[in-house]
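Take a look at this one chain, the form predicted on its own, written out in structure tokens.
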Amino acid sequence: MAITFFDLVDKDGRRYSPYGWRVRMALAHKRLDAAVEFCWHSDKQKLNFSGQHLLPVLLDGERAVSDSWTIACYLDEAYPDRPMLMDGVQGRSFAKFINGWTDTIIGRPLVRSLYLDILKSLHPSADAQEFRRRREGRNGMTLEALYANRAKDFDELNHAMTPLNELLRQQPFVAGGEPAYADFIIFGTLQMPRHLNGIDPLSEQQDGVRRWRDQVRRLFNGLADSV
């Protein structure tokens, strides 16, 4: 069956979504080809078929799957003959922990520091006022105030990554000797500032994470650098 991947794009064609990158890397790992449909924030009309308005979405034949974690689980279940993203019950449990840890402990300080950059990058057809209203309501301050706290947020992120850095000093990938979905979860989040504005949130002390990140960038013929 034909697979179509609906991914977020900004006004300049940049694909910075951390969740979109998780799915891109997962598809490459599974050796699955997918056509790509680009969408902007809350492109509800294009995503009506999925029953919701958030990206990413995968359309596999007539089966629509939304949410990056759900998509990863679906790919392993639908294509067990391809390389597994999460090997067995323990592998999925570990990846689920990494998914939650990354979204809350790493993703929150990183994403809130980038909201103003995202606002400025929105596709002209996106609802910029709604984007601002929701993010400011969620965080209790303006996007400009969040931007001003970027250095503090990056310090918080680097402190939280200390155990991960120690792990990656001792083994090549988060999942162990070979890359798996746990790696793509964290890597996808770190792709966000890189593709959005070129900022690197990692401090020089993150030597293990930096080495790992460079190694993941080389996977799949340099897919991470292809857009």
Given for the second form:
2 protein chains.
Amino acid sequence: MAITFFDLVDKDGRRYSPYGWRVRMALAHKRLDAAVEFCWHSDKQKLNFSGQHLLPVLLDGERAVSDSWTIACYLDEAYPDRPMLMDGVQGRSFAKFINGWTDTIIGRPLVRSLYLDILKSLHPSADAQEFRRRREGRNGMTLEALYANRAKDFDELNHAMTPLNELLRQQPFVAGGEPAYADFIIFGTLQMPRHLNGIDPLSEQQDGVRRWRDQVRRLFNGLADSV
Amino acid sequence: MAITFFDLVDKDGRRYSPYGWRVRMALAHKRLDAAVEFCWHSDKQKLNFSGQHLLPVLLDGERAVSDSWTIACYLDEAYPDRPMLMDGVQGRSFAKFINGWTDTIIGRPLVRSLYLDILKSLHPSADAQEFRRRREGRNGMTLEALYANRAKDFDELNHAMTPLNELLRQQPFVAGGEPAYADFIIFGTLQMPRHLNGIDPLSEQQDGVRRWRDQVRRLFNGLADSV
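Next block, the form predicted in complex with a further copy of the same chain, ref. the form predicted on its own:
Okay, now the whole complex, with that chain kicking things off.
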């Protein structure tokens, strides 16, 4: 059966969604081909078939699955003969913890610093006003002030990364000797700044994370470097 | 073969070491009996046989193993037919990450708030001066100031705990449906304040962590409540 993967694209054709990257890497890990259907930030009607309006969405035959975490679990359940994204109960608990940790502790300070670049990339630009209004309301600062505050946010991110860096000084991948979904979760989030403004949030101290990131970029014939 | 477990005890007989608790819970999980040998903070000569001076130490027959993480790995390797502490490569990676995360991100703000209580518990009290000098040098504050600063440290700890709380809202134990070493790592660290000064660092928002902590206290016939 054919798989269609609905991923976010900005007006310049960039695919920066951390959740989209998680699914792309997951599909490659499972050796599954998927046709890609690009959606803008506000292309909500295109996703009506999925019963919700958020990206990414996977359409596998007749089955629509949304939310990157749910998609990863679905892929392991639907394709257990392919390489597993999560191994055993503890492997799944690990990925689940890393998913929450990445989205809250790592993702929040990072994404705040990127709002201004996301704003500039929105298409159609009529979305921009609503995007700005919501983010500024939530953070109590203008997007320009959030961008200017990024050094402080990066300090917070780098402090939080200490245990990850320590782990990656001792083993090649987050999951162990081989990459798995826990790796793709964090990697997906680190793809955001790379595609949006090229500013690297990792400090020089993150030698383990930097080496690992280079390794993950080379996986699947350099999939992460191909765009 | 007989196992001897060298654990830290303070002058009031309290066993508050987070690393000691990890090993105690691990031994119970593996259904292994061990004779306990109590050591004071500065009982270093008693551990000479282990080639180092830090607690906990396990002496299994002729084999001395130090460092709680190394002990946990040793127990799974030496007793693979007993319940496993870590399951598979990803389960081990999970526990390793949680070990680093607990010691740095959770442990540091917590332990700073407890130095004054540890100081009071040292035996012989001649150790106290050296203990104070080192901790105050490292933190650039008096132990009294660190204690007074605990609300700020607890805020930091509770923020860092967000993804753990989220996980424990969705599943009974850190490791999954059943407890395992990842659980004992975090639990061990939370035993410190309980035994040292009774101040609970967890905020009201940590409903998942609180419910889980109650469950872990009841494991192994209430081992963690027995002291």
